[in-house]
Structures are given as structure tokens and as C-alpha cells.
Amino acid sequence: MMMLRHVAKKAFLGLQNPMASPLGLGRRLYHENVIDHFENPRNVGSFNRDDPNVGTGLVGSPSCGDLMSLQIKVDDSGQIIDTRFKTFGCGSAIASSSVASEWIKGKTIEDVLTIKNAQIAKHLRLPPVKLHCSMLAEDAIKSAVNNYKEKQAKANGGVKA
């Protein structure tokens, strides 16, 4: 059973064994940077919703049937003191979600809508194919970004943070 489980994981990341080629042959189809973030994705997890220090982006594609949601924590100073994601979805967009919570620690609320799916696509060097989840990385923090300000505009009665 194990067997069969690391065989379809392979197959999974697009790992071919060599010896299946008849020329062995066998070739990568995803870069180390998408296996590495798939297999240990940093900043797994959730907050509370209802913590008023706390945006949630919700985004997802009809077309591919990934789901990511990013969760930021920030401080008085809008500093992002802690991030959170859960993805449902290919290796790409768990990747994705993985190195946009990375990239976005530390960074202001502000800093961090400068971040472009481009960016997070070359770093992962994903396919064309596969485009699409990077942009849904990017969409997930301008939603959690979004989501946040409009809690602190509510906590400061309607005056936007």
C-alpha cells in the first residue's frame, strides 16, 4: 500500500520513473521550487474568523476547481505578523499559496498588494498552464487585505484603516 501511495504521489507531482521510458528518459515536469512547497507547505493552517486583527481572502476558479484561502494577522501598526492558508487543489495552487504566505510575513498591508502573480509564477517556474494559480494567490491576499480594512473601518465606525 505505501508503494502505491509514494507511485501515485509521483505521478501526482508529473515525476516519471525513468525506467518507464524505454530510453530512460524520464524528465520533471514541475520545478523542484512547486515539489518542495507541495510536499512541505509552510504556514498551513487557520485563525478566527471573527478576530478583528485578522483578513480572510476566499478565492477559487470554477474552471480547475481550486479553492485557496489566505488568512493574514496583523498588528497595530498594519504589519503582517502571521499568515495562514488551506488550499484545495493541484500541487501548483498549493505551492502558490504556500510562497504567497512566505512572501508576505513581515510586509505591510500596503507592501504586499505590490506582489504580482507574475512574481510568484517565475519563482515557481510554473507552466503556462498552471498560470492560473498563481493568480489566485495574488487574488487571495488583495481579498484577505480587503477583508481586514473593511473589519477595521467597521471596529472604527466606517472610517476605512
The other form holds:
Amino acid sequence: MMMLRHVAKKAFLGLQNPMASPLGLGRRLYHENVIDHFENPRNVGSFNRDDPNVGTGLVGSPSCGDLMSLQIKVDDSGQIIDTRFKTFGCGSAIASSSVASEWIKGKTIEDVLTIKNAQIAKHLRLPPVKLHCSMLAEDAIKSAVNNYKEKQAKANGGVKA
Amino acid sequence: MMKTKTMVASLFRRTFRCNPVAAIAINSQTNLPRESLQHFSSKSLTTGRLQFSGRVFCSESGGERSSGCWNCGEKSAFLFCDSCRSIQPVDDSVDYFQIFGLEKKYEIDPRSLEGKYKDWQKKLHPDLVHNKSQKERDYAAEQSAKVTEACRTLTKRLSRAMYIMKLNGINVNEEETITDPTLLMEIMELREGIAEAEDSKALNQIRSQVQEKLKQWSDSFVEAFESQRFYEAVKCIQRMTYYERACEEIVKKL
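For comparison with the form predicted alone, please write out the form predicted together with the partner chain.
What follows is the entire complex, opening with the chain shown before.
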């Protein structure tokens, strides 16, 4: 029984962050994907909000006071050609938005609406207490797409009239 | 038969002094099993032998432990029994305001908490009960932790606001995402300002601005809460959460 636990612990440490200190035994560790996105976040920054091809999603989490901004640049065929994000919050929130910004690049605005928070959470191996971060990322994607669609509708409405 | 009647009468008198509701209940109870009382002699008529636990009869609201001290039976043992000096088990119906003897309202004087907190810990702290039973040491650990948690919750405005909402059945920490663009834009600009601030002077300036806002929204919360506009109250709390996070960020940077 002791052997099994010892082996399991070693395997756990091996699979998880190799940079974790030995004192991390038994503590919950960040998955290497999270650390990667936290230390090398992709697509940080912002676009000009007034650009007609830019959709801006701005969402917040009431429980922990996290703030996430996700912006998409969309071409005429409805494909997302570039993304930018800015997140104020914990490592998991930053990683979730970074992952989201990566995944939606190259997809159409309809396709990205099918991305689910569970997929992001699974990719980052988020613990239950951080699942709301992935939910926030999913909401940010939807918010950005909605904002883009609204802008398009207004622009088209203007042209028609 | 006469002995029984006097026994019942004295029991009634004694209980009535201590606990009127229980006494009335006992009175109605003793009408039925009258025969069983005949076996008890008047000498052994103590609350120990005839253990009518107040908890069974009373439907009391609030935090008063109706069953009294577990050790000596003293009726008014709130957290700690003053007559036999034993610590009581945690009663979940006791809320934090009761522990500090405060009214259940948002506006309190935080300075009043410190003194009462120290008084309680002088009686309840686990370090003081090393030579008592394991049961009492466990009670000490739980009560002391509860009092510490109570002090912490009531001291800070935000946690006090959330707690008082919780007492009214409204859970503020819903996982619903906020999408209010005005609020979020304001907070975004605030956080960006903090991130870009060059020196501690700029940071302190921002901090005082944020604390102004906190006070302002704290007042709005009181107003909304007292007028039972709970939806608005929740919004105030959400704003306060963001401002508090911003302050924490400033402190980290300083």
C-alpha cells in the first residue's frame, strides 16, 4: 500500500511541472500548459476598438474580481485572422484567455461559438476551484463575436439606409 | 400521590423561573406519565435525574442555547459558561453579529470588535485548555476559530456586506459572468492605469481615488440594502470587489 502511494506520488510529480520544488509534494501544482501560457502568453495586447473589423469581448467574474478582454480581427469572409487579449486575474484566468485567443485564430466566427469551457479546462487540467476561469474565457469569445456582429449590423444598417 | 403533586409543582416552579416555555411544555407532559413520577423520591428531584432537555420542547429563534451548559446545566451559557467555566460546543445558529453583541446591520464601529475579540479569546482559546478533556479542547478549537472568522468577516466592509446579504438568504458569489460594459471598461482603465503607473506617488494617488469610490459605493450599498433593493445591493458589492482587487494590486506594486 505504501509502495503504491510512493510510486503514484513519483509519477504525479514526473508528469506535472518538472520545475516544481520537492516541497511541492502533495500540493496542487499548475499544469505545464498553464505555466507555459502564463510565462509566454500569446497575443497579449489590444486592437483599436473603433476599427469596424474588430470585435471586443469584455467580461468579468463577480466572485473573484477577474477581468478579461478578448479582441478579434475578422476579415470579410467571417474568418478570424488575428486576436488580442488582456486579462487581470489569476494564472488560470490568464492561461485560459491565452488558450482561447490561440484556438480561435483561423476559425470562423460561427465555429468559435462551439468552443466549450470544458475543452479549455481539460487542456489546462484546471482544478474545480478554477473552472470558472475557463467559463469566463468561453464567455469572452461569445462576447467578442456578439460585439463584432452588432457592429456589422449597425454598419450594414447605415449603408442600407 | 400528594408527594407527586408537590414534586411536579416544585419542578414546575423551578423550570418556570429558568425557562417559561419549557415549563409549560413539561406541565402538559407530566399529565400523561404520572405513574412514572411516583418512583422518584423528592430528594432525587434535580434537573440531573429528570432531564427534560429544553431543546426538545423549545422552539427558540436566534442563538440562545436552550439546553444550557453541557457541564453544569447553567441555562445562559453563550459560547462559554460563566458558572463552571467550560467552553460550549459551536452552535451554527449563532451568527457573527451575535458573537460581538451587535445589531444585524451593516453600519458598525470596527473598533468595538477588537476589544470584544480579545475578551472572547481569553476565554475560548485552545492554548488555555490543555488540562481539560479532549471534548472541551475540540470545542475550544472550533469556537476560537469561529470567533476569529467572525472578527475577520465583520472588520472589512466588503466581507461584512457579503455576510449580511448571506444572512438574508442572498448569495452574492454567483458564478454568472458580468457583461456590463460601463463597469468593466471603468475597471479595465483603472487596472491599466495601475499597471502603467510609474512611481509610488502616482500609485498612492490612484489608491486614494479608489478608496473614495469604495466609500461611495459602500454608502450606496447601505441605502440599497436598507430599501430592500437587493439586486442593486449585489451590484454595489460587485463593484466593491473590483475596487478591493485594484487596491490589492496597488499594494503589491508599492
